[in-house]
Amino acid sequence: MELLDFARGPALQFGLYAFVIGTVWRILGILLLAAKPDHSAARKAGGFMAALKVIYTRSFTADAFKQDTLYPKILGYLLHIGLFVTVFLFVPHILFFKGLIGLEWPGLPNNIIFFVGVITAGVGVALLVRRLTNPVLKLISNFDDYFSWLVTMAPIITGIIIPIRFGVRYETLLAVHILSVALLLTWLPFGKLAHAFLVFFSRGTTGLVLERRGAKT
């Protein structure tokens, strides 16, 4: 119980604080960057709508690359959908969010969550195999890529193991699961996983720049 108390208490609290403070720090760091002067005449001034347009259009693959990127694109969407379902539609997680922010919503049955979790873990393994076997991806991958994969998949895999047990005490498995969540929260704002929220800033900025130059978006 000591490990579980530590996981539920100091470890999870540290992860939440690191997530919030790190996220605010990364966003403020972007917003407070000094903009480089652009002395060229603006061809268009799309403003906020130009940013939203590119945020939307960059969510889909250009026609010229659809065939070559279909497999990783499908895996990517399956992974993100699976993560959303297991994190936000599992009833115990919803109860956690209720205690944290005071909001709750309907969840899915445990067997469906378990099935989605297994599929998500399988997709994560497939993406890792692709990274390890694709010469280009293997060349450009670094510690951040592999560690981000590890801390993302750890909560999924440990969550799947909890109902199976494998002879391990429930309290121990739950503690390991919560510790993996705390690690994910701590790392998320500082590694490549920060794309979860920074992607909107990068795509929006791209939209503003391209619109100003009159480029097709």
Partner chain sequence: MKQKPTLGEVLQAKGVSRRGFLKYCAATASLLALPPAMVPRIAQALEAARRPSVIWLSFQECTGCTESLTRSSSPTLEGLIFDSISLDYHHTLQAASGEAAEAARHAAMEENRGNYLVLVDGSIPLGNPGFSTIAGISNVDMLTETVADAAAVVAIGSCAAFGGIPGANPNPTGAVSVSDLVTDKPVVNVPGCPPIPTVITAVLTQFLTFGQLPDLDHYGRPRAFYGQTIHDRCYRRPFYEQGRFAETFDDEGARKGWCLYKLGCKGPITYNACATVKWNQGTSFPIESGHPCLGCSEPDFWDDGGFYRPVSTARIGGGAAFGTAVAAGAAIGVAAAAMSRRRQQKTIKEG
Second form
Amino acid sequence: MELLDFARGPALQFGLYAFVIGTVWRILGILLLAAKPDHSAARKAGGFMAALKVIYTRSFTADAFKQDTLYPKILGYLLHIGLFVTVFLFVPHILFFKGLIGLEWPGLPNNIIFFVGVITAGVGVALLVRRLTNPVLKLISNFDDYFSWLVTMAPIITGIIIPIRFGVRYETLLAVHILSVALLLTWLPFGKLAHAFLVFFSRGTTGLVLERRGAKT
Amino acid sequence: MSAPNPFGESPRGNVEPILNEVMHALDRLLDDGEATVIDLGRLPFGPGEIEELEGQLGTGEIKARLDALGASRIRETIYPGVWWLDHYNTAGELAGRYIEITRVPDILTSQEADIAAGRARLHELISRSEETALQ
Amino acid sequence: MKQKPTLGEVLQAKGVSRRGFLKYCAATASLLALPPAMVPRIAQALEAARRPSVIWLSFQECTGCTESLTRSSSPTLEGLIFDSISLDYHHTLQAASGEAAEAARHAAMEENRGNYLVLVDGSIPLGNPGFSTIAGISNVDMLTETVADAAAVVAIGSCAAFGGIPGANPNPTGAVSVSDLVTDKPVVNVPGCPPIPTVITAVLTQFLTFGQLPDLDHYGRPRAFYGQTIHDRCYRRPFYEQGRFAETFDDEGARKGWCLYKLGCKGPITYNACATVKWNQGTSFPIESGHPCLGCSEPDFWDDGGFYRPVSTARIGGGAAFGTAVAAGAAIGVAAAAMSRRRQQKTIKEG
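The form predicted together with its partner chain is what I need now, so please give it after the form predicted on its own.
Now the full complex is given, and it begins with the chain already shown.
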């Protein structure tokens, strides 16, 4: 049980500290940036509603692009819904969060979580294949993209393996799973995965800018 | 038989697989004359499961009681060739529980060593009574 | 050295019939988790087996392990096994005391040099030899002396196997396990608090029957009994998969016998045979009685952060540290923004 003790203890602690420090750092660091001086007159009075509107509308694809982006869009949604379900609705995970923040919510049966987990892993692989085969996407991908993919997929894959076991002891697999989560937590605020908490700030900012310019959003 | 109930009460994970195992053992007994012993001692039975299994197999035509290092209750179930054996120790505690798929459980047949020992005892009795008669 | 009688001779002298012996062999096969087809081999081996001499040493312990063993009431098949071993020293059970007891131990060691088994319950304090002594001899000295000519050592219970309660944080006596001290002999760990009596007798029976020790896992535990987790063999496992959990000890889930994972059950990470061998002559085991597994056969189970904390919760420090983390993150964030602003100002000025 030594590896599990290390994973559940110091490794996870490090990951969580890195996550908290990094997240607060990135959010404050970005929010406190000075806006670029804009000397033009505003077309419309920008406001909070404009920000909210873009946060909402950018969740869908503009009609002109719908056809071309349908495949990655579906995969993207599946991946994010899958991540939400497996991370937040698996009972042992809920107990983990309860231990951290004291809140608890209902979960789903394990077989459903497992099914969703397998789909999510499959979607993750499909997205990587697309990244590697689409010339444009491949060209604009850097280390951050691939590493972020890896640290996101690692907990999913290791999580799926736990009930299958492959002859490895449960506590070892659990420890590896937790270690992969610690790695994810450590990386999340500093790479492209920071979109987890920055996505709505950036969309809101886009909304404000476009509103000011009088663009149709 | 009732389907394994998904929710509530206690799970019934063991009864059906064991009944299947018994059926395959009967195949082997009929086809090849091969006997099978199923040790029920190391299976993770839930509350009431063993009783359910016992109920499903029922009691057939033969019941035997053995007294050797404690009692043993041996009976054929309603499925001929399928025997239920409960071995108790001298304190009356269950020491082993088996399903045997065979024509007659080995332990019911007289054992060579015991037959020989019995013959010796009988021989001694006869020679002693002959001695008495001669006197 | 006088030749000890074989088990066959012992049973014959007791007037046990061949049927009785076969029944005994069948029970032995069950005990050793061997297939029933092994019964003839067991019969052959047991007939010729000679009673091994056993010396039982009790160190920093609560006598719960001895209780566990003796409460598998006598005379039983287990009792018969004890008839067929020669328990030459056990300071709780033996009639002799004081110097006579120690003389019996020395005599057994002398007579069975290289062939006797040493059973140990309790951990050994290294902090101060005076913490635990028997007949004025410190535990570590007695262990070293007794083990020197033993065939093998069996550490009974979690204290002897892993340090147990005496070894729990902050380990005031400097308690260590048997295997910390005995490195040149085979050591079999039979952990549990207490271990299942059947498992203790099984190890002895294996030695008696086949003259060898069982196959062990990486913690030195017999695989036949510690090869699978409680969770994997638990009859409540289907409820875990279905997501049906007892939330408290007296809610609907508890009454319906649902999974105890949320109440801190350590079944998933605990390797033991409770779910199949069970306790009190096969009556039940803790989970069947409605209480989560404490994980008592695993190392340091006392220090695992609480019996009622679910397996999946983190074992990490409290909220104050996270407050510091938030503050640190905020400080870096503000500093980074300020630096950026300064650079921006500079760029604008330089135009």
